[in-house]
Each structure stands twice: as C-alpha cells, then as structure tokens.
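A single chain comes next, written as structure tokens; it is the form predicted on its own.
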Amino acid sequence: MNQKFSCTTCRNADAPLGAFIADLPMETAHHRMESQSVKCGFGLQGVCCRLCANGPCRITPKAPRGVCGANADTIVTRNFLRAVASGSGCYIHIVENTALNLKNTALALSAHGGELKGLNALNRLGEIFGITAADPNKKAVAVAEAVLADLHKPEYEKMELVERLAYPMRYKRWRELGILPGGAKGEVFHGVVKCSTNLSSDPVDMLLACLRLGISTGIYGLTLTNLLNDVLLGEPELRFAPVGLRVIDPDYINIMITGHQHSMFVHLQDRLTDPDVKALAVKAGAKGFKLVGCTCVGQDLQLRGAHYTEVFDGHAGNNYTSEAILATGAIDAVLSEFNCTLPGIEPICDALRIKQICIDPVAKKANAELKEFRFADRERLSTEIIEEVVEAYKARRHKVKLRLCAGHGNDNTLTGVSEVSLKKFLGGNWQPLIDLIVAGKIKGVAGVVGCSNLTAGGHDVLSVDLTKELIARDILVLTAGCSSGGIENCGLMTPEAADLAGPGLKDVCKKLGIPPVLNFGPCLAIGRLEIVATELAEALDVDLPQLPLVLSAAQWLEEQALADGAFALALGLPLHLGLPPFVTGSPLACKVLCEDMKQLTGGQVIINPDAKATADILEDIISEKRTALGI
C-alpha cells in the first residue's frame, strides 16, 4: 500500500466517517481528490470532441468549429447523447438480467416445487400486464417474457409496456412529441449511432433522443426492475434498523456486497443460513455469515431487510464509503455485480487480503476473481464462492489489525419505505397525505435522489445541506440511490430528525413517529417515486408537473444519473443537480434543457451548487405549484 499520499481528505458531511478516513493509514478517494483538484475547462464545458483521428478538438472563441466543422452546440449535445445512452444501457442490462431471474426461478419452482415470496407484487403486475394465468409460476414466466420481449425489440418497434405502464396525461405528451421508445436495447443502440463521427449534428434532435432513452430507461431499467425484484425477494416492510460501519460485526465472516443486482445473488443469500453451511463458518472460528450492504444493492437488501433479519447486518455506506467499510478490517471478502464498485477498493482489498468476487463480467476488477452467474450452475458457484471466503477468512483474519467505528451511524433509520409499504402505512390510499399537503402542514414533495460524489461541496454535503434545508422549509423528503447512505448515516432518517423540520412537518412526524427524509432505497428506487407521483397525479386528476414535487440530483456522478435525468425531464418535474453535466459550453443546450423543456414536457434542469439558494427555488416553485392548484 502506498504510503505517500495527501494528508488531506475532502470535506464529509459525516464528520465521524470523515474522521474515521482522516486518521487511515492507507489512501482513498476522499485523499486523492486534492491531487485531481484541477479540472480540464474543456472537458467541464463538454466542448472536447475525441471521436476522430483529426482531434482531439477543443471549442474556443478563436475556433469555433472543430475540423470536421462541428460546433459546439453539436459537440455538447452529442457526448450528453453519448453519455445518456451508456447510462440507459446499464440500467437496461440490469432489467434483463432480473427477467432472466425471474423466469428461471419460476421455471425451477414448477418443476421442483416453492413459491415465490412476493406473490402480490406478482399479481399486480400481471393485472397491468393483462396475464390471467392463475398458477403464480406460470404467471411470473409469462411478465417476465413480456418484458424480456419488449426490451428485444427494435428500435424501429414500439415497446407495448410503456402504455400500460405510463400515466397516460404522460402517453398522450410523448406521443405528441415523437418520443415513445423503441425497443429498449434497440435506442441504446440507436443512440451509440447516432452520436458517431459525422452523423447527427442536429442538436434539439439529439436533446429529444435523450427523452426517448430517458423513458426506456425510467419505465424498464428503474420502475420494472423494482417490481420484478419484489416478487423475487419480497416486498419491502417498514421498519428500523441500523445503519453505518457501527453494523459489522467481527465475530462473523462478513461478505461486502456491492452493486445494482440483487437477484443475482439470492441464491447464495439464502444458503449462507443454512445448517451446514453455518456449520462452516463455525468451524473456522466464526459465528456465521454476514451481509454488509454497500451502495446501492446494499440499499436494496435494507429495503426487504425484514425478509433476511438473519443473514444482513446493515448498510454501511454509499459508494465512496466503501474504501472506509474495508478498511475496517473486519469484511473477508467482497462480492461485485456491478457500479459503484470503485476501482479504489482494489489496492485496500490487496493490502487487507480480502477477497474480490465477481459474478458479472461487466463489473470484473482489476485484481478479483470472475465467477460468472448463470442460473443453472447458481448451487454450484454459491458452494465455490463460501468455500473461498471461508480459506479467506481463516488466511488473513488473525494477520489484519481490526480498525472498528462503532460509533458510526445509528440504530433507528426507518427503512422499508415503497409505494406499497407507505400507502399502507397511510391507511391504503394517499388522501391523508393530499390532506396533509393541502392543508400546508407539508408544503411539498421533493426527491432528493441518485449518486454521491465528492466535488459539490465534499462527501454528501451538498445533499445533506440541502435536504435539512428542504425539511425546515416543511417539505417531505424522499431519498433513493447513493445519497440515501450519505443522508441516512448523518442521522436524518431517524425519528429524532423531526426535530430539524419546519412546524408543520415536525408536528405530522412526531404524531405518526417517522422522520422527515424517508428512504425508497437504491437508485433504481427513483422508479418507486414515479410510481408515488402518478398515483397523487391520478388521485388529483392532474398531470404530473401539476404536482408540487420537486426532484434534486444534487451530487450526481454517473452515466447512469444522467439517463435518471432524462426520465425526469420527460416526466415533465423541475430537476436541480448540484454541478452542470458538461454541457454549458453550448449556450442551445442550456436553453433547451433549462428554459425550453418546459414547453416541451414541463421539466427543466437547475444548476446551483448552493444548498440554501437551491432550497429557496425549489420552494418558490413548489409554491407556484401549490398556487395554481388553488391550494
């Protein structure tokens, strides 16, 4: 492990966590952001274009036209096209891989008995998708074929679930603009195409392309994999649990579990409970197995956490808490499926002795073993991966100094929030929240939603900042992504959070015991939100951005965060991000995306890095909204 690296970490908004980093004697990202301090102006403007052998060219005033005679509107536009269509196309490979999981356990209870664990998100979705089949397994194959089929088709094919699935004020709006999607595999495609060298240089068309992969993305990669994973795990249940590095427990053989994918390794979730397989552990000196959730599928795994009380431990922390979980010396191995597994843990896992797994090849690591997952060797690969971290754990545990936080984090957040479990809570419909907000005890609905970075303001502080700024001003807060770990660990979830609302919202907290910032869990989540913002829409009769609800991407990292993004805006919802998405060396893009979209869909993007300059727009608009409802 290199030992010259800075002393000085970025600023944390979890002061213990960031003291907990400060004081290891081994690098992470929150030290190498010093030496990354200095940004290219070039690639921040998004006006470098690297796609042919006569660039890399770069957009100034004195060169306004790349060799090839693209401009910077076309340049900006095509990298956002670029990069919306790689973030569409990772949610899209997750969906499929949870159909594929879908159909194959359904397909192996048939023929050796069982049943799936969430036979009401079953019924729901085949009540929307029209399937009648009354043998649940049958069913379960026939939505997940459906949704395997649209994802296939063409781009040239409209996909059949996007109606049945879309608030039709919605449908009708996008039918109107020309951008209901294809086939989801098919626009990520269409979308790599159309941004290659010397094709599209239209930028509102490539702008509208974005919509397009917006809404594949939003209906299959966010709101479908949440319905497919309920029937596959369970439905969340709300309920608290602790949160932060204060969940790993030594005295058992604990496996970080980091990624997108959980249905991939449910398989080996369960088996880690199982007599024989605990009597393993036992043997090596441990008291069993332990899950230590990390970033978004450890978010995940809180959400359903009461179907799997004996094997979790917690969640521990978003992607740029992760170097930190394994620091603590006390995970044995590492399993990854997917982003935002940061090549960072890499050299700390090496330096540790921790084991790195794979079982996807698209997140395979540098210094990890790949054991792919395929449903029909799924007993074979759980039976390889525990024997590996039981040797692990047995070769390095009593040569790895411990370095515990128990003090980190808390015990009471509230989790298992969805749209079922919250309607549920409510009585079964949402009229007491709707009386709630027209009676201005809760002003607003805003998201506060997608990654952690470390740029707007340090680790999770412009999030933080501003959702205690959002509750003060008595609107609700909702979470989902990496930002929930950040925003859970400071605390805010947790009952006594109450006390930083406003009144209005501290009274309605304190009478029912829940927090002000409520948590849906992983990115894929913000599908659960939509979900939560149509049925207010249909309880109303209104259009969506109708609504007084506001979203706020205000530490957004990804590729993926910027498909989100394109959802949102085709949503029609006022979206705030923290930092520009490299587009603002093109002044049409700006326009379009800030000003013009609200013809267009409703949407706009704000750009502000400022927590409490944020909060006051977002409120202004959330009153403009409120006013025109007549509330």
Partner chain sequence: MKRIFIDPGKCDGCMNCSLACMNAHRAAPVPGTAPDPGATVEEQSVYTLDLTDPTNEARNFIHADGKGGYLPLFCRHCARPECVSSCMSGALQRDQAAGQVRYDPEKCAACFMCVMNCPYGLPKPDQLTRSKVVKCDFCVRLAAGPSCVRACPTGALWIEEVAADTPDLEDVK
The other form holds:
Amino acid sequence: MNQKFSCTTCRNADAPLGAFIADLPMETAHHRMESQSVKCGFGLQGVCCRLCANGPCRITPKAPRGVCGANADTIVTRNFLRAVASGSGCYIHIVENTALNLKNTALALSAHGGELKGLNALNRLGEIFGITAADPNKKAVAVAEAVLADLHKPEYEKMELVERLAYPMRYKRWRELGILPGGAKGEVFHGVVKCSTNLSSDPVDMLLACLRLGISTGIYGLTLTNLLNDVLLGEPELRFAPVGLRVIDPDYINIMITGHQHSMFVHLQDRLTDPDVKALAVKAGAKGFKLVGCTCVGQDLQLRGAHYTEVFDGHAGNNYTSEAILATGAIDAVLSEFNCTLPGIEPICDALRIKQICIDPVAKKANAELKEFRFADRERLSTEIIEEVVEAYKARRHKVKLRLCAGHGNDNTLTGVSEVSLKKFLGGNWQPLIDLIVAGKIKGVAGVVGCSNLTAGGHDVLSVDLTKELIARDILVLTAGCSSGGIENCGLMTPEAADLAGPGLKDVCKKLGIPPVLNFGPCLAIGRLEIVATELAEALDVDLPQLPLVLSAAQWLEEQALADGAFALALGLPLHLGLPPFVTGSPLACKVLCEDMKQLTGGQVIINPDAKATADILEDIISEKRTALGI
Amino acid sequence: MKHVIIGVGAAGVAAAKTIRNLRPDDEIVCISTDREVHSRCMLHHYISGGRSLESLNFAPDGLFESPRLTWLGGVTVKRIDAAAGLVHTDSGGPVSYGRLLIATGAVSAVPPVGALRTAKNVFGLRDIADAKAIAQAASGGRRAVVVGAGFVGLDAACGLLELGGKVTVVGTADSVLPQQLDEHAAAVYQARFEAHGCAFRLGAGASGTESDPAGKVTAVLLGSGERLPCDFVVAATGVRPAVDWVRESGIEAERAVKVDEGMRTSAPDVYAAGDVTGLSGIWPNAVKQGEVAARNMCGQSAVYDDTYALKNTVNFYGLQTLSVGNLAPAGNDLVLTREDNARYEKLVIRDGVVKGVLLQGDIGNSGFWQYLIKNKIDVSGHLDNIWRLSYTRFYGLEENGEYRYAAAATV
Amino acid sequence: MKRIFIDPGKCDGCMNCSLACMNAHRAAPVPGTAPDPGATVEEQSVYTLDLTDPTNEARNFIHADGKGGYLPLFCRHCARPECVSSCMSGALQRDQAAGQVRYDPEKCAACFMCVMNCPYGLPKPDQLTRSKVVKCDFCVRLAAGPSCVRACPTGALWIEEVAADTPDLEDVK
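Switching conditions: you have the form predicted on its own, so give me the form predicted in complex with its partner chain.
Now the complete complex, all chains and molecules, led by this one.
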C-alpha cells in the first residue's frame, strides 16, 4: 500500500493533471465522484419539490401532482426559475461591485490625481452611454453611476442601458416578447418571489421570467463587467503565456486568487510589486510575491496579463483544478472573493497550513478569515493581508513537502483575446473573418463556454472533446469561463494545436500563427463573445440567430451558468448543454427550451452528453444557417 | 430411512442440517470422535482465549436436540460393514444405517523432519484437542516455532501472539500465504505480524530438530543453518484425508475416499463429503459436498458441480483480503493493479476472462468475482471500467425473485 | 416465504430505500432523549437519522446502470444461500420456515467467507470495525416488515409470497 488517498478518481481530459490528482494523499472532488455516482432520479429530472411543509413531493406515475396540486411542469419550472434567479443574482453582485470599485477609484483619482488604465475603453463606453464629460475620471464616475442606477431601479422600471448596449434587432424582439428587464436586482427579487410557494404555477410565464433574467445577467453581469474592468484594470492585449501547474514558482510567496471580481484585487496586486512590500518577502526568504491564477478571476488576470507581468505567474487551472494547485504545497495563501471556491479546498488548506482569506462576505469560507473589501479601507486591508500571507509563508514553508508538477500545462497559450484585441489583430475590422467564413475556410464559430463539472464524462472531458471535434470540422472555437482553463491546459490554445483543426481552419491558423481555439478568458467574457457576434451581425446586417454561430456550455456546473444560458437563449443562439439542467421531468419545459424557443427568440437548447454527436448537431445547425445566408 | 453421519465437521453438520430440513421424519445418527462441535477455522481464537469452547460451535441452534436425531460424541468408528449396513465403533454395539455419510475430515500431515513426527511437544492444529494442547504448551513456555507459513501456520501464530508468546514462523516459500497472496500483499501481512512481535524465517524450511532426553524438541534447525530454540513446535504443514479405516472397510480409496459427482463411494448407500474426499480443503466446498451427499441420501438427484476451490479470505490484524483464482500471470495475461493508502488490488485477465482477483483492504460487495472467475465469464466488454464492475452488469431476475446471471446478454 | 421483489425499471435512484434501511438499523433511541423522545425503533423519524453515522450502513445498494437507469441490489434471502454455505461460525443460518437468512453477530468470527461467496456481492464487512457482516435482516424486528419496501415511492419494491424452498432449483454454479 502507498500514500494515495484512493484509486477512485474520475476521468480527466488533462492526463498529467489526472495522474497528479490520482497520486495525491488527500481527497479531492475527483475522488468523491465515485461515492456520489448514484443520483436521485427525481432530483435529476427536477421533479422533487421542497417548497412547503407537505414536501418533498415527487412525481411518479401514481403521483402526477404534488400535494398542492403542482404538476411536473410547475415543479420543474419553479425550480428552474429559482436557479436562474440565483445565478443572475451572482452576476449582478459582481457587476455592482465592479461599478462601485470603478466609481470609487475614479473619485480617488480625481481627488489625488492619477489616470485610469483603460482610457480607450472608457471613451468607448462613454460613447455608448452618451456621456461626454471631458475629464476621464469624471466620465468614469458617470459611467459607473449609470450602471449602478440601472441595477438599482425597481423591477417595474426598465433599465436604460439595455437599448444602448443591445443589438437593435434583438431589442425589438425582446420588447415584442415583453421580456425587457427592469432593474437587475429587482428582477432577481421578482424571480425569487415568483417561484415561491403557491405563487406562480404557469410554466411558460416562469420560463419567460428566466429570459428577462438572462438579458439583465448578460448585458450587465457579463458584458458591462468586462467593459468596466477594461477601464479599471487595462485592456486585454494578445500575448503568449504559460499555463498550468507549471506556472507555480516555489521561490516566491504564492497567493492563489479565486473568484470573479478582479476589481477587488486592484490595490493589493499593485502593492505586491512595490519595493517596500517586496522587501518583506525577501526578508522572509522568498524572491517576492506572485499571484497564481485560478478560476475566472485568474482568467481575467491572464487576459490582462500584459499589464501585470511582474506579479502574475500565470493561470494554473480552473475550478476543479483548484485542489490540485493547493496540493502542490507551494501556495501560501488563498485569496477568494466569489465562486468557484470549492469547500473541498478547506481540508487541504488545513492540512498544508495554507492561509485562507475571503474579501467578500457573500463567499465566506468556513475556515477563512473574512477581510471584507471596502474601497476606503484598501490601504489597511492590503497591508494586513500581506502581513498575514508573509506569516503563513514563514510558518509553513519549511514544514510542508512540495509536490510540484512542472510538466503540467504549456508555455505558449495565446491569451489576451477580446473583441477589441482580436479585431485589431485582424486589421481593425471583422471583414477578414467574414471573408474566411464566406469562403468556407471557417465554417462557423462556436463558443465553448461555462465551467467544468466532473459528471459530463469527467473533468473537462466533454468540453475538450467537443472542442476537438468542432475545430476538426473547421469551426473556430472561442472560449470563456472555466472551460478556457481546461482547454488551455490541454494545449488547444497553442499555435501547434492548429494541426488538430480541419484543413480550412488549420490553414488560417498557420498563416496567422494563432491557435484554432481563442481564449476570451473568464465566464464574464461570454459578454465579449456576444459583442463579437453582434458586430459580425451588424457587418452583415442580419439578426444574431441568422449567424453561423453556436454556443455550448458543455460542462455547465452551476446556477450562474443557467443564467448565462438564459442570456444565450434571449440572444437567439443555439445552446448545447452536456447535462440537462434538471428539467427533463417536465415535457413542457423541454419543449419550450428545445423547440418553441426557436419561434420565441430564435434560440434553442440542445442536450447531448456525447462530443461527436453534439458536434454533428452543431455542424448541421451551422450549415443550415450558412445555407439560409446564401453562403 | 435411517441416516448415519460420521463426523461433525463442516460436511457432516451440513448434511445433518440438510437431511433434517428435507426429511423431518427420517432418523439421523451422528457419530464423532469429537465431543464438541467446533469450527476448525476458529481454533486460533480458542488458543488466544478470544472465544470459549462453546462459541466454536457452528451448528444451527437446536440441530442436535431435534427429534429423531442422535449424536454419539466421543465415539470413534473402527470399520464399516457395507454388506451388512453396519458401522462398528470403539464403544457399544454396531450401528445400522440405511444411508451412510463418511465425513471424517483429515489429519495433520507432519513431514519426516527430525523429531517432528514423534516428539511430544510438536502439535498440529486440526481440531480442538490440538488447540487445547497448544494452549497448554504455551502456558509452560513462551518460545514457539511454527513450521508452515500458510493459513494454519498464521492462525496458530496469531493465537499464540495474543497470549504473549514469542513466535517464529518458518516457511519454505519466500512470502507468507503463498497459495493466496502475491508477494506484495503478503508483505503487508508479514509486516503486521512483525509489528505484533512475530519473527519470520522464510525461504528455507525446517531441516532438523534438536531434542532433550525427555523427547521434547528444544530447537528447530533450518536449511540456512540457523538454529531456533523453542519450547514447543506447531507443525502447520498440511493435512491428509483420514482414510485408514475406510480403506480397510473395502471402500475404494487411495489418498482419499473416491466419490462420484453425487458424492457416492464405491459402496452402495455409502457417501463421503468434506476433506476425506480430498476434493477441496476449504469450508464452503465441504459444506456443499455435505449438502449434495445429503440430498442424494434423501433420494434427490444432486450433483457437486461447484467444485471451484481456489478461493479464500484472509483476516488478520484488521486487514482483510479476498483471493480468488490464480494470481500468477502467464503469457500475455493482462495484469491490472491499483493501490492506495488502504487498498491493494490485482486482477489477472486472460483472453477477456478473469483468472484471478486479489482485493486487500476493502473486500465489501466483492462476491461476484468468484462467480466471474469460476464460470469464465467474458469481461472483455468491461475492461474500461473493470474496477467498478459489479453484479449489476450481469443483472437478471428469476420469476421467484432470485437473482441470476444474465451474463451473455449484457456483455 | 416472503421475498422483496424488484422492478429495476421503476427505480429512480432516490435511495429512499437505503435511508429507510439505515433508519431501521440505527441505534435504538435512548428513552426520554431528544429529538425522538420515547420513540420505538419503528417510530424513529427519518428527520433525526444521522446520515453520516459510520456505524450505520445501508444493507441495500443502488447502482447506476450506465444508461440512465438503476439496478437495485437487495439480499434475495436465497433458497440455497451461498453465504450460509460458506459460514464457518454458524452466524449465518437460514430460517427455513420464514425463508430468511439470519445473521448472529455474536457468533460471527469475521472470516468474511460469506462476502467472497455471495455471487451477487451483497454482504460486506462493516466499514468502521470490519469485524461484523452488514447484511439484510428483512427488518424482522419491525412488525410492518421491510422498511425499504415501505419507503419506495415508485413501486419498484414490493413483497411477494414465494415457495420457501426450491428443491428442484438447479445447483448454483
């Protein structure tokens, strides 16, 4: 017998990571899959209702209704709306904090002097919002306030920026369907109320509410968060960067960051490279401080890595890689502010004496110290955090065995892709890409977004397999979310991956020196994909559903992903999911999502756990759209 | 019908129980040298003091008190007169039978090394008398040499270590339990025994003994030249079927009593089951043989066809192992192993059929392996997920609700 | 004899049967203690069942069939039980009249030959001490009969009367 925790780890698209996890002496999510492999069918189908004291009620042939009389359609859509509302709340929280941080930063800069990092991004936003202030800091304050004002409107007042940000054809359709959202926080509130006990029972009405939440989530939580961050943190710039566990350098004091709110780290990440702070690290025996990227905030930092080359080591991995990153022993502290911070990291942090600090109370981890981020306290908080991290380093490093994995990942993943940097790369407009699509060198575009879960074939398995299938069919893949982390660690975002593409796409990639899969970064960047799609549609003067564009959240994990998915459907895009979102117990919900949605918004849900079969379906859809466009 | 059963071991009791269930009105007479029904597999628990004599009794409660069942304990059979249908014993008159079952088991086979066969302080571990003798010897002197590192040897060592004895186990193979374990799994047990104070001399058997004038062995000499001083010796070197008087009674027997697939001997109405047949040395098979014999004695037509005997479980010091089949790979056999901090597991697969399985550490819910191995079920369709295999991949239901293997259908 | 019948096609994997099994085999309540004061074993509420008690394991197992369905593994209390044949301590005995295989933990010597011998892989050593066998007892202590059957919401489990012995049953290979 050896030191391995157990031999029961689940499959992994990333073989070196899989081997690393399988050898660990501690338990991870990958080990727990086996003991959780039998799932309750009622839960899977969404027909378990726990909304009242008569429950849980479950639907069977002999019991087609709950005690209250709710049938499977009502139970399923209530549960679904609850999940979408919750997921929307998460993203709205993110954009609210981001806007607030931009506003506070701009106010501070106004008072003490200084310049924001992304003035071009600010000017573009000002143009969209119709804000013309000459002073950039004042403009930034006005932009942030416009966003906050919309978020804080009641549900019965429509948000004002939707029309400015949305593609006009889409906006028109949304208005026709009556799904233009009121204040985004109000929409979450409204959604949660709608699905409470013995309120709504109309399944279609609840699904339409999901679409409203999808629009507010997408335009504010996704799109605007990126654009505000571009102002605050600097715009993405194309570059090649190392990824995977190899980025961890044990000579430094390493802080793993995880979450979704990059704007909360601004002050700290700048401080970490100041000489006085570096001196603390040197005094403790390290070369300095490094941030190790994990989950979406790591993706966001990677995306903007050109501005943070000194402090940022690189992106190590996605949600279900976080336990492995910590297990290397070379991480001294975890700084988290949101999901996907798995509870499973806690025992590992305990065992390896890793300091856990949370800076947002919405994601207070059980054994983490809460240091709630408040802009006014940023100096003090950064100082305290740095001191504690240094203490953790000193207390643990000589005691903990390192278990590095230098062979994991690669050194040349293309990152920094955004709607702006990509267009710039193409020469300032989308025509080259449109020409390639028209010529059929690139058949279409697929966004492979969302998370990793361990159930759809194993860690990153379906996302990676599907991506390979799609590029082999000359379909350009764009990623956003934890899918990016898995796909990049598997090497599909290196120029060499062009060899895996079909002849057309391969040729394009070789000529341009780019990979066949372009990494837009965090899940928030689904908003950037939407901008790309919108600009392509604009150039062609068609509506979004007409584009040869498909989305896949192959390994969607959480409620946020469902809110994202609702946005995709509102945009009228075909959306593939590897696992059903707990709705199959309702024939009506399935019909609305998979069939009727085509008439409502132009979108549709495709549920399929198989990579090849899914790629076939998505390729067919792209072909149909090409035919309809006459290309 | 009057059934006479000689021996109250696994086969004899199984037969008595089966006849009792099938023919409640038939008369049963059990004859045994043993005065107590006891399980041979638990003798080490008796030596250690962990179990009382009564708690070694494995027979169903009330079986020997049931009507029309007589048990002649402490009675040894001398000869059978098959022509007359009579059993002659060492006490009282002959016992007549309509059907007879010989289930007298086996006796320890001690090798002709030094004084091992003759010395008074050398014991086998076969029955309660042996266990009592060993326990008594252990109270007089602490140093024991156990010759044989198989099951019985380790049982004896385990019991003696519990008593605080200083035990050295001698084995000819390079590892313990060579019939059941590979070296990797064996090393884990050896380490656990050593942690409890046991010493091992493996890879060289006993080659001689030294005795004192009273005829007691005082040291065991090894092939390596080493001399192991001792107060007594346990000879755990195997058994041989107890056939002497059977042969003398004119019933066909060589090393063991010869039986057909219905457990019938060469003599009419005389059956044999258990170790005396030499078919298998393990408990479940002895029971099966007793049941088959009993069914035939009751006029049913039963066949002993579940003859697979390469199977065992090991449980020492809180570590369990399941070992079924042949673990020594040959040719192009696929050998799969996996290991973590609490388990070591191994599969040997030949042409899509599992030849051997070893599960150490967690043996729960693993009974299906024996079925797959002994029935040569093709598992080639399950190789991707072989460690997660279970009976559910062969799931089938009988009309009466029992399970059956729907092997071919689901592969 | 009575046997628990299974229709795997009706199983939804909710594992209510496993919870019910645990609930039926949890330690008897200490009289007068919260949260089920004075409750008998039969009355103990699943609300108060400790789902993480390592000493209380379910004796039935629900497996996914890999195709979206479930295969319930329940002790069949076989007419010719292999577990009983392999038991060298007498701890496992079949009550012929009731048609149930009974287990006496006091007699058990933890050899686990029963674990090896059940062709369907039902018995297992207890996970905590590995000194006892965990196996279905047909809820003999409960007047209402097997708890799993009563807990099944889909009708995948039910009780049927079958012949107590099947003398002509072909020998199990």
